[in-house]
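Next comes just one chain, in structure tokens: the form predicted on its own.
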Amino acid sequence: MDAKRNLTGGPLRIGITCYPSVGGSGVLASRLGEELASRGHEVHFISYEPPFQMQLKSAQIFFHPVVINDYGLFKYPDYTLPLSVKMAEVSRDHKLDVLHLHYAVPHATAALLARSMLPAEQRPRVVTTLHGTDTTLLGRDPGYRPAVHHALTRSDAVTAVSEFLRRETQQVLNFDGPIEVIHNFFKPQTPLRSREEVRRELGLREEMLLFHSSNLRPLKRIDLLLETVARIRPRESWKLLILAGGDFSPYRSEMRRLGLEDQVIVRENVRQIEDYLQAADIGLFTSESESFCLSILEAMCFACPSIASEVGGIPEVIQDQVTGLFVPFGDTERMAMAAEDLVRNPARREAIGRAAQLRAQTEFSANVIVPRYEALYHRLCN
């Protein structure tokens, strides 16, 4: 049997819509589309711009831009309606079997409207994947909650990236429909530069490279991250690299106040994240809430152990004291002490890193996760 064909049926035509900006949902959706295409499926991305990390190199991947007009009639430009029209158009012209939406609002709501525009025989199945904000933010907003609930109720299937998020969705939205937990995956690209080249670029000699990657949203608590590293002694033993999926400038004054100008290196909107992951020694994550934390998994793939707040879905990714270390949320002193221990104890650091890499390969690889999405699509289409 052709290795690029899935085991549960023939190729499908799949539409994917996600936020194209830097963030875990966009990264997951992009990599999922690439993996599906490599398995023989036809994949159509529908969004206002190509997803941040999407590679348009496969003949099986297509991108359909949504044009947003800023009419004076509207106080704010509308995205949902032109998105729904484009979804209907692509579904009709390319005979899509499935529309896979990453986030209920506005993507699944647009997909439901798009499907209603089509005759019954042309309507694709709708799969909605929850990544967190639909539940933890919009699900608590009375202006959005009914729309999120409606989108989930009308979807043909709903998935969540963690058991934590599944429970939160059931509780916050009072949603009693089925939610299948399909964890995130990460398949690293081959780094373009060596570890030594990257360390030279960062100005490192013998220092440990501490690592953080996020979109810098308030829940990531960059203030706690900076406070944590300011406590790590001796200072000359480390530097912190922040891969920022956004503007870091609001945090520069805090960095100066803590005297960290020479200790913290910031790189914004990095596409080749693997170059830096291979150079990292210890990951630090101070979030007050996470549905999964893809950045931890990315570090795990490169045998980089992480120290993280014990919140949300992170315990589904890290096994404490085995593949990473937990500290209570907000305890910057304990997190600094844990980092100092790993800096001083290379044998322990390397053992945890190897265990983390093995877990990433056996529990969260593309070969494990992508077939679960394929099976879901085929169940809906058969």
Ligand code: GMT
Contents of the next structure:
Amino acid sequence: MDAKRNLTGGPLRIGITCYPSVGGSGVLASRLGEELASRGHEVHFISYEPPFQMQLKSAQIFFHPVVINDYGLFKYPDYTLPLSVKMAEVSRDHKLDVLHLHYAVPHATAALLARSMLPAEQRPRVVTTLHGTDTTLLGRDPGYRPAVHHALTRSDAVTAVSEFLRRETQQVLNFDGPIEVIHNFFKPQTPLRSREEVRRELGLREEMLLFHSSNLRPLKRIDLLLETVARIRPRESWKLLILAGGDFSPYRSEMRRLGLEDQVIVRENVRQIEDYLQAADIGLFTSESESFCLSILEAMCFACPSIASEVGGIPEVIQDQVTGLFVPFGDTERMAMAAEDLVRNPARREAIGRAAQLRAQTEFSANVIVPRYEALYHRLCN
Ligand code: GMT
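Form predicted on its own done, so how does the form predicted together with this ligand look?
And the full complex, kicking off with our chain again.
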């Protein structure tokens, strides 16, 4: 390692690659970049477009676009190779200390290739963060599994966003290298509108606002979410707001079939989620698999208690009956009963909401989590 870079606790030059589209990993990576920049590090995002929620306001944050050429020669356009070339270029030109990749494939794969394009003294350390799909989906696909395993084995450090995901990765990929668990964090921005203004926009009077946000992937089980709310009585007591990262139209027919057109409000691809989070009273999450569920944490930050299926890493985020409520996966009747109970019982709802907010602030705040990444980078660079 280059002597100049042998920094102990000083500012670093960090490259970050994530999926820039709507999704927890992109939110986490962009907010991590902002936090690192505010702590004096130089941050270089490398991707095909700027991350969804990234603020390019800081002089310490740079964005390097990856240009994808659709050569007729290729049946499918290739992203991994131009990404690796850009990573090598940025590492060399900006003397990166660390490349932090969110997702092993293709991001860590590209970083490893980039590193091998560079002379030894210009090679950054490679940190790979697992968010879920690398293990739970691609890790089970024989067409990807060896590539995921290779990316993890050759990374200088691997982190996972939950204990659950660490264990799954060890089992599914038979990976026996170290994996450091660093939970997700969320630092809410100040809402731009008041709770009353948002409730007015949503057409609410006295109703409780039930809340769900996700990218609507099939594993979020929007079918179960709609089935749950269809059971909640009385209907006049609530409305459901869905913040959809993506197109909600495939679910409209099911919504109509359940007679929920007047009960469900959908907002797609919202950037200022804090406006809506502050207006939410109860979160509902029906996923069949979830390595962490950043959306629950986002709700917790606004003292909104969530009812969630007890799957994956969710029990690391909320504790049943204390900072949230669990129901067995798929039990829409139990979830509906739990929601009715919270709708009827404001004192209990507020107590769980306040405990959730306190846990978010003490366990999953930027001040707790970001120094863990900084310590990891410094350990690798020294
Ligand atoms: O949830 C998704 O489908 C998207 C995915 C992502 O890449 O954003 O989410 C994963 O990463 C989030 C951030 O670490 C976690 O909060 C989600 O639980 C995880 N999703 C799954 O494991 C299904």
